[in-house]
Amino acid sequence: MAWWTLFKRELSSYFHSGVAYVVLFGSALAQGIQFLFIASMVMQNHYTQSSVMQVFFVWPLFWLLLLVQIPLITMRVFSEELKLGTIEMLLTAPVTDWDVVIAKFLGALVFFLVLWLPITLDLVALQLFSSPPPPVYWSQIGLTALTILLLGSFYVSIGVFTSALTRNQIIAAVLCFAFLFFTFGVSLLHFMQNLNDSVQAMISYVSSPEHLSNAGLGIFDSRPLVYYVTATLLMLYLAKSVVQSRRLKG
């Protein structure tokens, strides 16, 4: 169980720093003024066709957001620890460089969904405050929070990936939206005329927002979890191959 041991210390050093607060922070107002703002658009456009919920989801901000937030919680995973040369204390500890990548990954994991938790509040403030309420739909609210754990997970191992590649916190932050802002270009093509088929269908398998809009329709794909699941565990090896040169080197 060296693992949990390591990802408490991680997770809790993101409450013991000042930018952790200040992205949490952040996070909740960019997230409360954009549901605002959609709400006031769906309630005074009478919109059937979709939801608060899918419309946010979808939304350019939204995915401003979440590029702008996974490189900024993951740029000091392991840059910070080469920077003071902490991490040779850690490498040469009883632990394996899986438990020492899967601790810090989690620990980035749950402090990105703890970020996002103040969207539930806004959510339930709808629910109280909106006359007639509006129908609440739990498959596609399960779903989309299904989807976003899955995108979070990718995105957060391409973060602790681009994070061991560098002592410099900065350059780890540019790498990691330099990755994540090609991932999600890639669902852009999408909108190109004369793409045949095949293409299309690969751009759709890839494409992060589509996921999303398909789970706040309810609709289940198990593409997706492949996708995700797959990316992830890849980002996280290729991360755990970095760790095991410099355990080697050192």
Second form
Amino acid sequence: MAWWTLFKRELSSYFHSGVAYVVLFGSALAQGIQFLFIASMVMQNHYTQSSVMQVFFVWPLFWLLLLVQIPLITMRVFSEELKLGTIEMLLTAPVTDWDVVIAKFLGALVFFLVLWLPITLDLVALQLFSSPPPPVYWSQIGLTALTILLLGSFYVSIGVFTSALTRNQIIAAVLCFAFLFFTFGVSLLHFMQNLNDSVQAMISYVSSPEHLSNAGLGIFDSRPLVYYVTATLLMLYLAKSVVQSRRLKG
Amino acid sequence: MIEVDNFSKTYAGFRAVQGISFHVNKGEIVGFLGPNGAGKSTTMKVLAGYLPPTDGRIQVGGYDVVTDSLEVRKRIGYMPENVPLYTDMRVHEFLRFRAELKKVPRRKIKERVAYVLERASITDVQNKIIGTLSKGYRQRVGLADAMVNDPQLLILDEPTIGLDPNQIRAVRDLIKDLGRDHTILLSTHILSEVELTCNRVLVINRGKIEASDTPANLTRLVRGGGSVLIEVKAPAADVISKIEALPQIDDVEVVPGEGDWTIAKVFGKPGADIREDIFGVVRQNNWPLRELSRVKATLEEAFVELTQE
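Having gone through the form predicted on its own, I am curious about the other one (the form predicted together with its partner chain); can you provide its structure?
Time for the whole complex; same chain goes first.
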């Protein structure tokens, strides 16, 4: 249960550091403003064909927020330990490299999910203050939450990996951002006109906005599930290998 | 407790440690001495299971550091150089975390933490955030961390670096005390500390073991364990030639004294007691004598002699 001990410490360290509250406040504010904006647009019947959920997640601000949040959350997980030298203390305790990587990953993931809690308040507010209250589609909300969890896992695992690469938190954050931007950027190719069908299919396989949009419509698709789970495991394996090779090099 | 057989460590082409072998028995307090960059910290990191050896076989408590790394790590308490700690945690919180991580049984954690807090004399700062503590306190938190799982072997990399003389004395007493129930390997630059605490000294230089002996024997090795100082009324040249003619003499250094007096420092061959022979020479020549004393070599001299090229 070493990973559990480490996980508890990881998660509490987020709340010990001031950065966590800044990110939490910034996210809540951005989500709130965005929600207000979308809700008012929906009320003006600009988006009558779409659900609030769906509009929310194809909104560019959502992605901007996501691409900034993840590096800020994950940049310190390994870099700080490498810089302070505490990694030596950590890895001379009877723990495996996997314990450490998993604990850091889960800590960051849970904190990431905490950042999404304010949005549930927005949804509650929507129910309370609109008349008549809009219908609630649980399957769509559930699938969207699942997709956020899955893509959050993948993105957080990228951050854990880039943090293991360097002792400099800023470099870790920039690397993570670049990596995420590339992953997200591929989905933008979708808008190019003259692509053949197989390329389009490949793009939509890895396109996170499309996955979220489908979930918002209540469509369950197992392909993104496989994609995110495999990609997350791969990134965690790479992170573990980096931690290990650092020691082999000395 | 520790068995090191032909161990080498190479960093990016640089051979930090070159095929050393040594062992540490259960219950010993062994001092690891050597100039900066000699390979002390590297060796300790490998013993603690942090770095893998490039070559050779290392066992701690009967377990191989490469193949049974977790078993080794369960049995040791390692305090790295400069004592890296989580600066955002409180002292007792940190120690509880470390105890849990080192698999101290859940019902014993509270007791162990209280015990090490007391042993390291940090009970009064247990609620403070580690980042606000002074160097001396942090060092002791590091020691408490190393002890928290009641390890068979303590590996302490420069436990007294950066402390003031009072703190050094306190840590030294603690180490001596700990030596009753633990095997300890510690590295340091403070030689008087080694003389006072360690049963045995390993001197390492340029990645090789230069000596392994008790502090007393090491100093004895240095030019016969010291020198004999005499002050006689005789010409310097006479003193040198007559004393050097003796069989057990290694070297004679002469310092002119006041007036006709000559002060000579006589070094005997290793292990030889030359005082009587020297007095014999003085008596034969009827030199007036006003001092004949023995100057014991210090471990510092032994260290310099062993590690200088």
